[in-house]
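Read the single chain below, which is given as structure tokens and is the form predicted alone.
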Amino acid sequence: MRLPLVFAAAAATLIAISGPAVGQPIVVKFSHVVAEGTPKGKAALKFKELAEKKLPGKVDVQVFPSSQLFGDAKELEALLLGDVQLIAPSLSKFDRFTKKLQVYDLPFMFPSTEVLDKFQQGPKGQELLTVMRSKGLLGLAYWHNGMKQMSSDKPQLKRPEDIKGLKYRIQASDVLEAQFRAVGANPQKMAFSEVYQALQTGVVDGQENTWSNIYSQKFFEVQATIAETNHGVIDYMVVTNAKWWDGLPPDIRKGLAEAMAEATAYGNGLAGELNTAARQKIVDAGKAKIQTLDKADLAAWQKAMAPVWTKFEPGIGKDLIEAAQQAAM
């Protein structure tokens, strides 16, 4: 005998609310936008391995790399709707939820990932993991990618005047937009999955990214020059739906937290090695020229971008900027 549609719908709703049937593993969908060979891609796979080992038969972690499920523009919405349980967006993606995380986008804020790590493990950095809880987002960890370099389809890229008037792809960040406007470029907000084609067809002239992303996405094939600027960082926050996380059985939450901590240490330890290897592979490919900058070159970029700090300090908070500066001392 078939149930009337109204009762069938009610039954389906009850199942959705109560979770999986007894004995069925909890499905944890982890969506991200980069390739599996990047620091984030490898850390996500390590998390799956560790979580399923710590919680055998209790969780089924499904990792979807390279925007297979959701791209930059949709993944936060998908998390809040419960369509996925974990994502790891760039810290640049959160400025519509809080302005405090814009500290990570300030140009030349962190001279190295070691300084970045020191800040993140300190009290101010740890506080930022929970700053979006009222909006439904809970940070579980910071995952490193690496220092940002600039690239261009032009043969020269050493001083700010070399990119004046050029169209640059950026993440959806007001700070990054201001950074490129400060040096006379024309910033274009664009999803990560669209960048290669945009560079290839001339929709944009350049972009900024880490060595591992430049290599894995083949940006070096469609750019003439990569300048070793180290002008910023690309870092991620692994975030979950706070309501979903709080509703997990305590043993599941504990096991997932432990797996996340171990995967974080693994991925962050790999980040430097992968970027160094990616840089060498780009050199070996011989397609894009890598330009190194001397102190005078870097000073010119720093001076041109300095007004960005002043503009965004009120929203970020002077205390956070000072704490980040202290980490470098």
The other form holds:
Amino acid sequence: MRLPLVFAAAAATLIAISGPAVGQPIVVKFSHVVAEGTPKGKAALKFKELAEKKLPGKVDVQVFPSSQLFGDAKELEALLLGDVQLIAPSLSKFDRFTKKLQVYDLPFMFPSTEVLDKFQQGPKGQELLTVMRSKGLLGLAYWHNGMKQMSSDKPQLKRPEDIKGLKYRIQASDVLEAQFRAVGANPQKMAFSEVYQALQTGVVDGQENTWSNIYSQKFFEVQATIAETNHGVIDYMVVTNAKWWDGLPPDIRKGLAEAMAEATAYGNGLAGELNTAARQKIVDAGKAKIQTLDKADLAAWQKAMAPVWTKFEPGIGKDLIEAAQQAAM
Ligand code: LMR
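Could you drop in the structure for the form predicted in complex with ligand LMR? We only have the form predicted alone so far.
Starting with the chain above, the whole complex follows.
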């Protein structure tokens, strides 16, 4: 039987209070859904290295990549249950907990990772790290991946009308659902680990993702065209169970927080080049065509997706949208 989230959080508290046996390292399980060679995969391994160096014998950080331990459908619940201590879902996957993070999914909101970073480091972006505390989730850091590109199994992908009527895999996000409906496509929420097969078998025609994910998941092998739309971002919040975190001995919490800050700087510094390299590998593989778009093409996507902003503004809040826009100026 699956526990409702509120009971799950209570159960996690009990686990947090009981703590590890004396003399044993605290086990910190870190589960994520992407490959090890991606920005998130590398940052997670760096966090392990740094945490174990700063807290020798005191923590045992176990990283589980590629949905090996928990996939999209289970990882947030597992965190609240205390089955895992750190996860880093994409900012698109918190819909059940808060509407505020939907600001990150608005199409064409952030023109680059630099602008996104500026917003996140500002007061509004920092506030969002604690916005889910009452639900038992605490954000420790933002980790970058990159800009999203649109792909399809059709040879033509330049304008919104090219994906009209096509089935698109999306992350579990109502904004992304509205975004694809706005251009006349049929969105389908699906866990990341299922996307390759869904593309290969034609369950869906296309998807949107970063170069590093398109490369490491081999989506480029089962898609005809990847259009360089840069229409949105995939970025992460590293979240922990707030009760577990608060219950840690202060020296451990401090060491983990320092390791997190350093791993964040390392991973975020690498994300751009990893995506550029992944794009090049896709070019070199010569399988999917990379379609560049001109200003008029991009304007057409932007115009078609603009109604999404109006629809979600009440839930997100005008203040957040304005702060995000401010970051681009
Ligand atoms: C996706 O589901 O497409 C991404 O959020 C996966 C990830 O974690 O980058």
